[in-house]
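What follows is one chain in structure tokens, specifically the form predicted in complex with ligand IVH.
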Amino acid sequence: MTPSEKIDELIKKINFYNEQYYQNSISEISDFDFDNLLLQLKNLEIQHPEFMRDDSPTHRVGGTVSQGFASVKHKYPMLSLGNTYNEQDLADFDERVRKIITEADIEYICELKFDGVALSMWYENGVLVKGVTRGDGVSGDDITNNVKTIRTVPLKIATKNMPVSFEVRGEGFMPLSSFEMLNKEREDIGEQLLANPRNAASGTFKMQDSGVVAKRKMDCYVYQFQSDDDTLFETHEQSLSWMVEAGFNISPTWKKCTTLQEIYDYINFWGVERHKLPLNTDGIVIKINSFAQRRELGFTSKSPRWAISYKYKAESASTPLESVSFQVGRTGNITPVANLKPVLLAGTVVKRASVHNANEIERLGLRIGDFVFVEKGGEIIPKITAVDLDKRTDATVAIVFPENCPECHTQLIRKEGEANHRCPNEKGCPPQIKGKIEHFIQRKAMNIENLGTETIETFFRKGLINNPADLYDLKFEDMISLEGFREKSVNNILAAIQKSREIPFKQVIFAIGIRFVGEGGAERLASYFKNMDAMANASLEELKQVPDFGETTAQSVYAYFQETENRAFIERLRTAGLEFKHEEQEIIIEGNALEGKTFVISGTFQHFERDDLKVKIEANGGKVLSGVSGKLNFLLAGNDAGPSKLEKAQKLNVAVISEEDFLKMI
């Protein structure tokens, strides 16, 4: 292959990981494999610089911008870091930082390398003003209303010594407990799993529904200080410690090193510890802690000279792997199970892990006898990332997924465009049923919290609940002839299922379990339709009109309505006296002073919440809109509104309105 070759084939394979890690959320590939290929490209670059290109990825900083949201232009580029992964390369880099800094003693600042997505917040006054993405280095996303929702950022601050303008930067993360929570409700509604929890960090903070973003509980360690005035601080410490006074989540985990010895110490003893701590760290940053020799070191195009990171190598140990599961989830999907000969790995014993579905066998291509490398990549559950094919062995056999579902033998099915297979068997396989009765019970659905898993397996092998809807026909005698059930619990279920009656329409939705509605869809399907009748008699074109849905979670809405059996359920449903209409719709009209006039509600305010603005504005007549356009009449602006609405208001001509000025019309 000739150097041009080269480097088209690299630039193609690393645009290939790019697009599938930005935009599917997956990555297929370790940090340390991906920079490599960047790496690998960089050198052919100055070794060939007639053939670099100019979409080359080595341009760029990294990231995207994305559509939809309001692009701010940083006022500092947001910059990468070097990498490097071993001991040398650090004494390299400290090597360098002499060669330049010849007069002072240096002094280092180790912290932690967060892997969340990089946050640029400015406060004006002591108050937030703005919340931006990296994007491309250059400019970002305005993202304010999701940056508000983390509660560990300061709104307001007030403190001696403070700047009227200042910037911190920080990382904003998803907690390992928040992700793991996710990925278990995405489990429960038939959706792809996210990859792990810095791309699902991504995706939140690129929500449009701040109110989604803020049930997702993230968070922010800040690691940076900026302002316009140099005199402020002398040294990162400084910076830190008055950041800590104002209030800004500072992880305790920093450490001043003068030698390299103290360095790799810090490195050794959070190689360990890191696994500890609620978030994903895959590295640490060394900082130069004195602000007057980052100015004298200065930045490469890059990134700065006063900074570099080390990535800890992704813990991974070979092991054989001796057979492979197949489990049926609550919706039907099919996943393959690696069962593995136990191994330590990174302080715990391994022996399962998830390959997620038929293609992932054949992209590792894996056959039962193999040894397999498994890592711990920060994610909860082990995965195999790649086969040992130097200890491949005649004895390896291939893997055959089953066409039977190994549950209750049903052929299963796999739709064209779906990773996984899946047993249609809805209404008789065993997991399928008990999972449905499950997801219909938990909290966030029906709320009948004295059924466990124990107790509905009880109930099923019993035959007393074969589908959800049977709940509501226990009866008294039924449970009490039951090893182990008292009169007390049992007229506790009785009391649980009765009151869940009255559980709101929107819970009701998320609860009869249609792939794809999650808690948010079914929201959104209860206030757009209002009543189930509506929502299960609507064409396909009418439910792609629901806010945030696409052409598969209307379709496969669409689809649940079309069988006869789920008509009959939903029935059964009705019977039992379950809540089938949506609350809004008893707006208790006050009057029509604002008929025909629609509005468009930003920020906070004094008198209402923002649901009761809503509530208001139907009572007298009006109508609320999501977005600013030439046809809208009022935007509704209390504290803190969106400044993209309110520059796109003034342009369009639109009129904005306090809170007071709305009050005069009402």
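No experiment lies behind these values; they were computed from the predicted model shown. Positions refer to the first chain, counted from 1. Whichever C-alpha set is largest while still superposing within 1.5 Å between the two forms counts as the rigid core. What changes on going to the form predicted on its own:
Comparing the forms between these two forms on their rigid core, the Cα displacement of D92 reaches 2 Å or more. After superposing the rigid core, the Cα of M218 is displaced by less than 2 Å between these two forms.
With the core held fixed between these two forms, T259 has its Cα displaced by at least 2 Å.
Show the form predicted on its own, please, because up to now only the form predicted in complex with ligand IVH has appeared in this conversation.
What follows is just the one chain, with no partners and no other molecules.
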């Protein structure tokens, strides 16, 4: 089988498994086997970029880094809808429609209005060629690489009645599960939590690194078909059915209604049931079903006359603030938590709400005993929105932010420019110690199974562990004597600890818990420095060169390795046998066309990710350097190549080549 045929076969298989999983909820293959197929495909595409297809599922994993998004003019303007919060406005809308459409029955399609980011996907000959944000309605940002990471958006379709060129529109969103996971990760590395999934989705789709977007598992519900051909469908209902057949992700929650009462019933039903959905909704969209009637009704300058949205009012409740407790996180951040008199809100009983920090307490003017208004931010996190000052009495008490840690009594610090108070006693504060160990053992870190919060609490209380390195000193006799521990459970713990010695270097970096270094940052550190010693001995300037590292993160990593105790901790992990080197991708020797030649890579490329280019150069006998110097042979410059590198290459008479030049060389 030729490489081209093998690539086609793998794409066909992967697309089939994707469709079964995302459209039919059937897992035909394990995650491991699926990822292995993707890896085979990616390796083949690296070796044979000339056979890479625009609809390749490897685009879903992201990795392309943009230096800014191009502005794209919409072929069909993305107008906004008129909003209403009451049934009378809907009745008035229906009356306006019937004054114009007088000689035919009127059908409406009711759809849930999902709370995310409006996206436009353009297809040519069945292949996704562009993904664009709404922008100002006339032009939007070209975020194609980010849209391609959404696994429910088809990269290629083949179905009946497909025009050569068409567009679908939908709502890109962050599922509640992804939002909760993201906030847990942010809390884990000491970053401020995101307010709601809508803002999180907007920020994610604007990210320059599509690899990060892919890891957040974004999704999209498609709700509109656009084409120059008015004869394809007579109704919106027909277009929805066609899009389902074509493989687009259409929410099954829509309904055809012929009377206002049916619309009201739909609104009332989803007013309750929407809280059970895996994403946020903020209302209902009511559209005329007939495309001919839509054309007759037309548009105003801002919105279509054939559609309107009904917005649900934010659910709010008033309840007394009984007390405020102060929690200590793994990184030492002190989070005030409002303890409320239990109140029913959006289908659940709310007892507590995060107040984030001292600034928020001051902004809201909170006092113990106040009646406060509580909403669910993004339908997930209860938040206090205001104080009911009409109910304030002389009995209320000011909230005093503690000067000392509520757990270890160390004086708190608050650095200039930071919103949080923090306990600096990371080596002696019990919640920080236990939090660091819990972080160390989690699945994305050292993945030590059979250890949980209660077990860690027991080991800590008995003096068996005081930092993560102590896990590797645990012995059978230490645990078997503890109440509730049996031979099997003890052996399982020891086996899991032993297995963690095989965990890759990037996860070790994440596990050690450097402030502001999340999973992605750890991966970039591993890829950049290759081993623990190079990273630990890096200067601040070198750390700032790590891709997508800001000043704060670089400072945090540098400061971590300046601490003698942290160095000692790292040495204990080395002695325990943890992986301290980054495993390079296996180089498959293809030839010697680049033998003796050196390259520096800068910018983004059409056929390769930067790491893949490095593999390709080395597979053909060349060598990749980190900086431009007089000894360099070629600066391989893609889109948005670094201006300083280009300028230096020109001064030193280093040849600057394009991706096309490079492909000719090999």
